[in-house]
Structures are given as C-alpha cells and as structure tokens.
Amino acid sequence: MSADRRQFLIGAVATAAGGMALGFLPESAAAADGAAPELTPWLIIEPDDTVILRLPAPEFGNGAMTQQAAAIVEELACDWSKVRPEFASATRDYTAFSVYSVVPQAAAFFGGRSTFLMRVMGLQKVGATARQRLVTAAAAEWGVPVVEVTAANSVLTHAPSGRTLRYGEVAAKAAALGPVAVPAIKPPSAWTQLGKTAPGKLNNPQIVDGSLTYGMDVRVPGMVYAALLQSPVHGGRLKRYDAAKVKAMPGVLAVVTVDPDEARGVAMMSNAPYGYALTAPRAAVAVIAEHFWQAKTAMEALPVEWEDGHGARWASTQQLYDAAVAALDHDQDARVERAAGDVADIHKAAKVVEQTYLTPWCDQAPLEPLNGTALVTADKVEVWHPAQNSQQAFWVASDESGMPPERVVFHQTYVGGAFGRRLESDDVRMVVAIAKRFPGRPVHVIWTREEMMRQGKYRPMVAAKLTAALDEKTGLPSAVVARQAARGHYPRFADTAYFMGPIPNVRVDARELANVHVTPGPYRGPGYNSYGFIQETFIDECAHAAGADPLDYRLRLLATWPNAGWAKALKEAATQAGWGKKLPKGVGQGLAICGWGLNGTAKAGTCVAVVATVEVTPKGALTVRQLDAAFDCGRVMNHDAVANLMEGGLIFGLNMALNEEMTVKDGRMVEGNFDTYPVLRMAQAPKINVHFGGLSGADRYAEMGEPPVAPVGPAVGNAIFRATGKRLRRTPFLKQDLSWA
C-alpha cells in the first residue's frame, strides 16, 4: 500500500466514520485522455450534461444499479434522462480507502440489495454533495452566495438575477473545488424521485439493442478459450488423464488441472455454515484453445479417470432422502435453535398433528452459464466477470493469483442470471486458477449447461418433521416440535416460523447432515423457500384437523404478532382472489404467507400472502389458473420495480413448486439441461395479480426479490388439496400422482 500522509489520513477518517467519507476529496480532478473531470470517484457530468454514476452494486436483471442511481439523483436533482449506470471498480475500493464501501458490510453493499436506508442515506449524500459542488462553482462564476443558487433537472438558478447553467457548463470548475461541506440530505417526507416515480431499469433499451455486455460477451485482443470439466461426483479427486491424446487436435494449446489443495480457500463470507471453504474449486481440468468449440471437441476427446470418493456410495437419491428423513428421530447431534415451556408430553394430548415433509435439492438455472475471463502476468491479473459479488470476487482473484490487491483490477460486466449461484465466487477461483496456468493470454473459461447444471451448488434438501399438539377448544396449538435435516440449511427456521410466536411449548432443532457430499448454496431465499413450504403446508393441516378455515385459522395465529402488516396483507389478498366462493368441483383455492429478513423481529423484513386457484383434472393435470398475492416491505420506491420483483419472485417459487428436482446416481447429479429439469414456459404460466392493499406504511422499505418465493408453493399445494383432498408433503408436485376420483 502507498499512500502519503494526507490520502492516510482521509482513509482513517472514512474507517471510523463507518465508511461515510464517500469520496467528497475526489483522489484526483484531473481528466484522463481529454475526458470530463470527475466531482467525486463515484460521478462524472459530461459537457452535455450527460451523468455518468459508478455505482457498486451489480445488476443481473433486479434493477438495483436503477434504484442506486435513484437514490443519488434524489439530492443530485439531475436530469433523469442524461443519466448512464457503470460499475464501480472494486480495484479501486481497495486502493482509495473503500470508496464506494458506504455501509461498513462490504459484501452486502456490492451485493444486489439496494433499499435498505442507511445505504439510501450514504447515496443521497454522494447526490447531496455532488450537487454543492455545482452550487458553489455556479456562485463562484456569478459572485453571488451559494445560499442564492438553486439546482433543479440539471440546471442551476440564480432567483434574484434569472442566471442559469447548465450543470455540464460548470462541472469542470466543480471538479476542480477543493473539500465542500455535506449539505443535509432530505427526509423521506420531502423526497421527489424515491417514491413518486417509477422509472424503468436504466439499462433497458441496451438489453433489448444486445449492447450490454455480459460476461459470454467479453472479447479482449488475445483471448483464448477454456473448457472444463470437474469431477463427475461432488469431492471426487482427478486419478490419471491423457493429455497426448489431444494435444494434437485443433487449435488445442494447453491441457491444464486443477487440484483444490492447491486453492488458498479465503472466504470473505466466513460466516458460512459449511464446513469448507466457499470460494474453493473442484477438481478439474481444462482444454485451452483458440476457439471453444475447439477445446469442447478436444474434452470430450481427452481420456479422463476420476476417483470418485466417499459420494459414490449414495447409489440413488431416495437413498438420500431416507438417510435425511432417518435422521429426524436422531437427537445426539441435534442443534437446538429455539426452546420454550415444555413439549416433553406433546404427543399425550387429545388431538395431535404430526407430518414429515421434504424439499429436494434445486439448481439456480440462470440463463447465462457459469464463465469468466482472466489474464495474468507476471506483475497484474485482470479479471472481467459478471461476479454476484464483485467486491469478494476482487479478493478471490487476489488470492487465487498470489497477486497483491494493488495489482488486482477486477471489471464487473453485466449478469445474465444469479439466484445465489454467484455469489460465493468459486467460479472466479476456477477461472482465475485455470488462467494462471496459462499465463500472458486472457482465458475464458465456460462451463457447458451440462458441466454447470451438474457441478451446483444447490438449494438444499430439507427434510423436516413437525408435531402439535391442538387445544381442545380453540385447535390452535399449544405445543410444537419442529426437527429438521440439512446439509446447509439457513437463515434458521426459528426466525422463519412467525406462527410459533404465541405458542407457549416450543422446540426447534436442526441436523446437519454431514455425510452428504451434495454440494449446498445459496438459492434466492435461501432456507427460507423451503421452510415457506413446510411451515405453511403444516398449518394448513393443522386447520384441517381442527376443522377450521385456513385463512381464518391464520388469522387466529397472527393475532397477537407485533407487526399487524402481516394480518393486512394476508387479508388482502384473500379479498382479492375472492376467498370462500363456491367452486365447481376439482377446483380450489389454497393460500400462505411467509415472511423474508425478519432477523428474529416481527417488524423487520417483508411478508407476502398468497392465494392460489388451482384446477385438477380427474386424471391428474394440474392448471395453475391465478395467483393473488399482497405484501408488507413497509413501503415501496418504485411501484413498478416492486410489481415486477413480485411477479418473478412468483413464478420462480412457482416454477420450484412445480418442477425443479436434481436427483443423484451412484454420487453423479443426472440433470444436466432444460431437457430434464423443466422450468415454465410463457404458455403454462398462470394470471398473476399483485396487490398492494397490504403495505402498512411502516418505516422500512425492505427488500423484495427473495420474499415472493415462498409461499406460493405452499398456497398451490393447498389448493390442490381442497381441489383432490391429495396433501402434498414434499416438492415438486408434477413428479406426484394427482389424479383423483
């Protein structure tokens, strides 16, 4: 690290202000090659008022690069139109004192979330202060107080004279000012663009142009082109290869391995609850070509011997299945995550619900396969991405390369696709480790569809068994044990169950299941998607076996919970699907709600109800025709943004209700492509309502892309049963024989 005394001190002040510094000392106002002058690292205002924001966060289809710049544009009272989103450098970050860091959780902030308030707050003040700086350049041109110059849509006013600028007339002497103050930046009471506008994603006409560049797209002078193949069994070692049987074909140049002792193994997210490294690679090796058709021929050419490891012996994944749920009656190595009162005689009561229920392992399928550019040399490594986390991605290339941060640059490129399968930057490890092999080329490495599909890190299988005990009088419970086995199971269940709250007898344990080499991820609402579907299928037992109204019976339980948004959502959508009309026969309607980033608190995190209308032929074929759904995030930003964050959070919950099942064959996942593991076409999705009766206008704008997911599964599972009086205990429902007499 070099850095004179005054850059170290500006860094220091950053640290221990919790990062809030956000550049208002730009590191230079020169510009670079004739280019506009930059007011701080994180924006730049072109002549013609155009506005260029470095914005942190990655953007794979969520919008949160939009809702970022929004925040800024709030104080920054530009035009909306002239602004154009590029990433934030990560390099950067490191080499300026955390720069763009404004919340102290580094890998939250270059992660995809983008409403949290404190995050808002830190970026209306980059608006804030890029907006003085104008200010106080346009005073100084007119010779006027800075108290007498307003800023509005890109142009600044001086009232009392009828002067104007506009901002790109000024920006280079606003670049130029030294240190300004932070003006006070506006309560949400007074905001104009954060919730009074919808804007559409910045980076939509580039979308539908194909002018983005994602990470398949990169081309850099040079490049070569690796294809990959790990071993077939998750932990599975390389025994022999034969790399002269290829050598020789086309355009080969290179055959490399990968041995995963030989990874470093840092994980900035070290709270994992794995036992390994997240960022470590598998086994592997690696044809490099000129072209990757080329070095594809060449790998299914090359003779390969894997030894396969403890994970061949699960022959079948019923067999897997049977050791999670066997698990379930196995306390010794139990966790016990919540315990109150005493459930010790809860199977002596008069009415007593007990099921087990099961969630298999699903992939994260994006649409754009696992890939990454990386050059290195013998001083730097360059690295072009589209990372889920390009902060932590820097750092794995940083320790993959053995290079130091400072000659680390890391290129963010637009993502086609994440779910969590990006998130914990193996794939950079793999793509970095592949291109030190091959040094003074960039390399980009793809994994196949099969290779990707294959080589996951999946949703895990949950397998739970849930007892109550009823009351005589009211049916509600009054005793619950929950037991649940995992390879990988988060956030916990205990802080996704809200119907446990008035429940005075309660005990929540977990297992891990540690001889299970399936590898386990992040997946878009991890644990929680799986946890939606048992909690809620079990309710829906057990009003049944008490006779009452499922949403009624909800009701009941919501009635002493903090947070009465929950209540009005699910109200709400109810209403709205018209719950409780009569339906002709094989028809039904079944409903859920669940709750995301509650963190052990009733008032934090959003709630989504939904309610599903089903039809289920005699014979078995299941139509999806509605879904309802209402929500409690608090607030919302941006009304459109939120309405299309809902309709895919649903139809991907849907789609994992429905279809989505990686099974296992002697230790070898078996799904490989879209062939074999389904997802919905345009044709079999259903009618989707969102309503928005349900937000309580509570202070929070919490996040909306992984609450949808949940309860729609649970809600269609519902439906089917009061549709066939079939319950469903376990996903996906189309395996399942529907049929009904």
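Please read all numbers here as calculations on a predicted model, not as lab measurements. Residue numbers count along the first chain shown, from 1. Heads up, when I say rigid core I mean the largest set of C-alphas that superpose within 1.5 Å between the two forms. What changes on going to the form predicted in complex with the partner chain:
Gly222 is not among the residues whose C-alpha shifts by 2 Å or more between these two forms once the rigid core is aligned; its shift stays under 2 Å. Phe419: CA moves less than 2 Å between these two forms after rigid-core fitting. Positional change of Phe499 between these two forms reaches 2 Å or more at the C-alpha, relative to the superposed core.
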Contents of the next structure:
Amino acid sequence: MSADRRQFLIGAVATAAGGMALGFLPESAAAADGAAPELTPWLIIEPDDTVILRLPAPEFGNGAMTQQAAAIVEELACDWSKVRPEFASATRDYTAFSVYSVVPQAAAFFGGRSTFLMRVMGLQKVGATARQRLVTAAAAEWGVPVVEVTAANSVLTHAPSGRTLRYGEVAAKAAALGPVAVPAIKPPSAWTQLGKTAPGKLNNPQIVDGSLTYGMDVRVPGMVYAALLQSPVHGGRLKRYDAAKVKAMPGVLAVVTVDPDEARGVAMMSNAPYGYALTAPRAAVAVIAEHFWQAKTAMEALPVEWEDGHGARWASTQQLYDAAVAALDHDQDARVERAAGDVADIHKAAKVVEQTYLTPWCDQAPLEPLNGTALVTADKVEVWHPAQNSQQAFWVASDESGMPPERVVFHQTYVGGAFGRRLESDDVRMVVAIAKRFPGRPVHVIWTREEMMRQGKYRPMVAAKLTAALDEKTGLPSAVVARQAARGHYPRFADTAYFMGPIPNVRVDARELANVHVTPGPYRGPGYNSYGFIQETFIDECAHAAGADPLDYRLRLLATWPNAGWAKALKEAATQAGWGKKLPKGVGQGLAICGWGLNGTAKAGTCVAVVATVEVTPKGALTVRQLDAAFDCGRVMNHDAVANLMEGGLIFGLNMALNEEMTVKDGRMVEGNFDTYPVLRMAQAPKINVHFGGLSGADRYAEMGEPPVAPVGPAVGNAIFRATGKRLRRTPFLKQDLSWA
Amino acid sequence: MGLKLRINGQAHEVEADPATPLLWVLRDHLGMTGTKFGCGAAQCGACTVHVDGVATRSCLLPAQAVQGMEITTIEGLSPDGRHPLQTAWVELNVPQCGYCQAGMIMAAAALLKAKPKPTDADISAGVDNLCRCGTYPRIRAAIHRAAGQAKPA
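Same protein, different state: after the form predicted on its own, show the form predicted in complex with the partner chain.
After this comes the whole thing, all chains and molecules, with the earlier chain placed first.
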C-alpha cells in the first residue's frame, strides 16, 4: 500500500501558550459523523519558535529520533536549533486510535527504524502541513496571496513587500484556520537536508553534559529501589528463602517474589508487536529498599534456595556443543528452509568440501543494565522504561499488571544501548511483576551487571555442517547442503545471496534443540551474525579448495546475482584495502560479504563487504590492524550517521568474533561481568576505514545498524587463515591457539 | 552518621551508610545522575569522576574514603556544558547511545590535564573505558580536537 493512496487528515489546535499543535487525525475518529475528533499532536510550535516533535521510534543509539525529526524539518523548514524532540506516547497511540501509527507499516513501528521511505514520507506530511498552515496564516495577516509567502529557517517572508514574521508569531492563527489542503511533499530528488551529511544527533548536548534521562536516571517522587535475584539455572524455580534474615537491614522495606506459574494477563486481544510468548517471567526474589545499595546489600545477604530444573544436568558447555553437533547428523527432525534443484548426489562429486562450524551464546551487554520503574495502584499502572519498542513494552505492562491498556501510562526514556536485549520486553514484565507486589510506590528495579549477564537472552549457540560439491571446471559450488542446529532460531541462513540463485542446487535445513535450557533472544543482527560467520568462512574454504582467489571466487559466484551492489561493495572494499598485495608470513588479508534484510528478494536490504588486515605472531598473538568496509544500502539518508553506525557495528562484530562466549557450568551461566566477558577497549580498536564507493544508488534507504556486524568475524578469520594457514571454524578467536611457527 | 562530601565545589552532608559507593551516593542520595552505573566492578568506567583531579571509578569506592577530597562529576566539569571536550564531542557527532560518554569525557578531561597534547598511545592508555556501541574512533578524534590537534596521520 502506498502512502499516497491513503488520505491523511491533519488538523491543528491552539496550545495554551499561544502556539500551534498539529497531528494526524485518527482515521476512525475523523470518520465519526459530526463529532469533533480528538487531536493528538505530533508537532507543536510555541510562540518562541520552539518546535516540539513527538516521535514514535525510541532512541537507543542508532539516531532514529534525529532522523525522524530531520524528515519533518525537511518540509517544515524551521530552524534546526529550535527543534526539541520528545517521545510519542504509546498510551496515547492506543487511546487515540493509533494516532502516531497511522502510516501503515511505517510510523506504526514503535521500534528503532527510521529511514524506510514510507515512514519518511509520513513524517514529511506532518512538516509540510504545518508549513502550509503557517504560510496561509501569514498571507491572511498581510492580505497577500498565499503563493507569495515563503518559509525558511522559522521565518515567513513576503518578498514583494519585504515583510517577515516568525513561525511562533503566527502559530496560534495558523492553528485557528479551517482545514488546509495537504501540500505535495518533496520527492527525494528535491531534498535539501535529507541525504546529506548533517545533522548530528539532536540529543548530543544532553549526552555530553550528563543530563539526558536514561531509564536508570528516572526519579519519581516517593520512589524506592529493588534488587533482584533470578533462578541461576534458566527455567528453575524458587524453593525457599528467609526474608526474616534481612528485614531489619537498613532501608529494607519488603522482600517479594516473582512466580512464573501464577495466572496473569488481561482477557483481550493484544497488539504487542512480538506477542507475549517471548516475555515469560523468570522465578525471582527481590528486595525492595529505600536506596539501591541497601537493596543490593540485603539481596546478597538473603538466604535463597532454588529448584534448578532440567537445565542443571548440563555439566559443561562442551556437552551442549557436542549435543548440537550430534544433532546435525539427524535429518529426520529437520525443517527445510530452502530447497532448489537436486542435492542427492552431492557426495559423489569429484571435489567435496564439508566442514562443521559453531558459534557460541553471546550476551548483548548494552552498557546500561536492565532496569525500569513502575507504579502500580488499584486502578492503573504507570511505567517509565528504556524500551527498544515502546508499544511492546506498553502491552507487556498491561498483561503483567492485569490492567487493561487504557490504564497503562507508559513513559519512554532514552536507552543506554539495546542490541536486541530490550526488544521483547521481558524486562518490563519483571519490573511490573515486582512493583505489583509493592503497590502504591514507584519501584525502580535495577539488575546488577552479573544478574543481567547470567539471566540473559543470548544470541543462540548455532552448530552447522555445510557440504559443497565443486564444479570441476569453475571450482564454484554446484550444490550445497547446509544443516543447522540451535534453540531459538532466527532464520537468516536461507536468506543469503549464495543460496538464492547463484548456487543452483541447494538444501538448507534447521533443527531445534528442544532440550537446551539456555534462553535465546535477539541480538544485533539476529541469526545473521552467526550465519554470516559460518557461510563466509565456508565459501572461503571452497575458494581455497578450488585454488581460487577469495575475491575473484566470490565475484564469479555472484555473477548471476541480480543485485549489483554486492559485487560493487566487494570491489570497493578490496580496492581500498589494496587486496592482492604481497604480505609477509604472519600478516594476512581476509574478505567477507554478508547481506541483511533481503527477506527473500535480491534487490533489498544492505550488504557489507569487509577486508580485514591482521598480524599473528608465531606464538599466536593476534593484532587486527585495519578493517576496510564498503556497503550498499541503496541510498544514504544521513552520511555521518551511517559512518558512525558502520564504525560501531564493525567494532561490535569484531568483539563478537574475538571475545564473546557465554559458557555453562552445571546449568548455570558462568560469565557475569566485563572481566570474564571482555569488550574491546580503545587500545584494541583497529583502524577503521568506511568507504562509500559501494553504494549502488538503488531506490531504497535500507538499515545500517545491523548489517556491519556479521562480515567482520569471517573477514578476520579468513585473514588469520591466510596469515597462518590455520582455519578457525568457531568463535571466539582469542580463546583458540593461533600459533603457527 | 552524616557523610561530608565536597562535590563540584559545593559542600554536601549526606545521611548514608559510609560504605555506600560514591556512585550511589551521587545518584540516589544527591540525584546527580550524570555519573552512570554500568558494571559495579570498576571495569567499564561509566562511573568515572575526578577525585582531587584524578579520574576515578566511583562504583566500588566507599564514599567515606573521599571525605575531604574534591570530587568533580560530569555536572561540574564546566559551568555551561562547553568544556572543549564536550564541544568536540558534539562537533564530531561522537555518541551513539551515549550512556558511556560522560565517563569517557571525565576520563579524557583528566588525561588532558596531565597531558595537554596526548599521543594516540596516551589516549589508549588514559581512556580505557568501555563503549559497547563502538565509538572509539570518534572519541579518539574528539580528544585530539579538544587538545587543539589536527587529526593525527
């Protein structure tokens, strides 16, 4: 459905301060015969020219808030420095008939994505309509034709007479106008701000002076704090605890529990974007106190016993890895994800490559620990939360509190990193579950880093076995069978260029590891981040077996792929990195390309090609010297924001490949903090070159947050192979012996 | 058992267990939330403040240990948020989620006091806080800019 086919009704009202508020009229309300529809403002212009924008997508580091504002300002033509962004209310969206999510499939998404063209066009309409009202009001004030009035930089100008008015001076009159025709919005070719380097993030000044309010910084009158302890074995239950031992400790107000087995929910259809199944609560006990340090101290002193459940039988991580690899040999339970041609005779080929790969559980580890604040009273629940999707969080708060959604008041805060951990809103459920046991006072629940890391929802452990038959003439794979095993499957393996045409005979299947207890979850690039490593390492092995250059091999394999951006990005990264130059033993370059967001079609999403340059000493000390990356997301909405996301995404992906592994002992997650789960620091960050020469100019503005994460690991692994002859088939690399002398 | 603390040039008397880490005294008792909780193990540096001018991680530091010392937090780094580092951070569009950045800026500010013209090696050694978003290349560039140095080769 195109946005243009939808009639937007945009209305305006005067604000108490003498400005103008403007918003989409909800379709259902507007259709009500004769009734004055409630207006929910997206945009407010105050008399002092301040422009308040209420924006649905939360801001957790990807710049979504700034990008939404930029789309409105492209049409509003206001002074950028007057823009003050706020979060649109998920509560209001519900009670006012989806007023912030009126643009289908676009603004409806209360998550982070901001550059899809339909969404941008919806935001442009908000800006264009406000501008048209201002221009019309100014023309009336001066008694001149509307077409003679121009708007720029928060000033309205009548050039023939030289008169000007500020936006704020006519805002109230603009609001009092009857309906104005919604003007046509600019097509991308006419944009003057979107598509350029600027702007920087709107909230930068508040970040650098410490005043930005993250979930952790919420302060509500009467607020108390809670520390929690959840079953150390995922899926376990609370057996007993002794609250009397801590009741007299300083500040302690209550000890409460969360019971996963109790009845909960609201008897109505939910609009939670991800449903409730992924938000299951964990058995937990929490101490509530006047201050967090008191709550944490008492929590540590509280005697607690657990019923571990079946997960405790896994004595070691290796047992789990072995079980996953063993499952690869049982095809009867597999679900076929993609099949083309015939792979029955794959092992009869003259040259066969077959290898097994594994990626471990990884924790998202955003720097702001999980937390949230909730006030439960007899007739409502009020929540202040750093959600990755505020609509999901809103609905989960309703479900856990038992309050119908119109009694859920949800306040989105800024978010100190998410990477998928805050998407499903199991954290909101735990916060409300604790707060409802202490009604009448706002309870700020804070996970310690250890509690968050061990009670995580990890990037799933994935085992895979790939088999290829190589064509005798070209050396390219003529057939591939890809088997996978995981619990919590985020399918991306099938959604890759190689398996969507370039390799004619393909069978991709997947097995669910049902008896694994470790809780899976999304991550930065769910599924993609594992499968990118696996398939790009495998293709490199095929190239090696064929005696081919890894770049040339990939280009030949992609020769029939209809999305030319892949070859362009590969060539750009390789050229910029000086691919093919002679390097001494112990130094190597490796290549990989991965694509995110194809969703079954070729001309979609973003591909990223990475060339890694590494050095490995004979004793096995690894230095990643440089990453050269090129990409194709079609077109770019904000050059500098894309560069920033590329740099960060490459470092995130590098850390995943070098360091990250959550391990298991007697069913319990072992790593609890950054001493045992290291994250790269400044000294270890390689030189990063982001190249824009891979852009195809295709008509899309695809995502940039997730795409850079996957190709880094295989590029580094392939570089290590070329430097040392050692092939790495699992991550993390730094736990493996890289010595070669 | 009032704790006597001197923060950003002002005297504060706080009713708190003297063993409470400075981080939680700042955040919970004094409402100064610019200093962040990230790990509670002096690993990540989100809680970095200056104690007598030295960059210090406050999440494990008992508040009683810094009585009588001059504590500076991100709120007190500059009167108007225009410390050269803060300006450079905005100009180079450094932050992504931003949660680590106050701690980064405090660590960098202490570094620049000790070494007004730091080398890349000085920055790597002096600012070893964690940024999960991976903004290190821009942090490095912003420190050089604040030091009045062109981007190093």
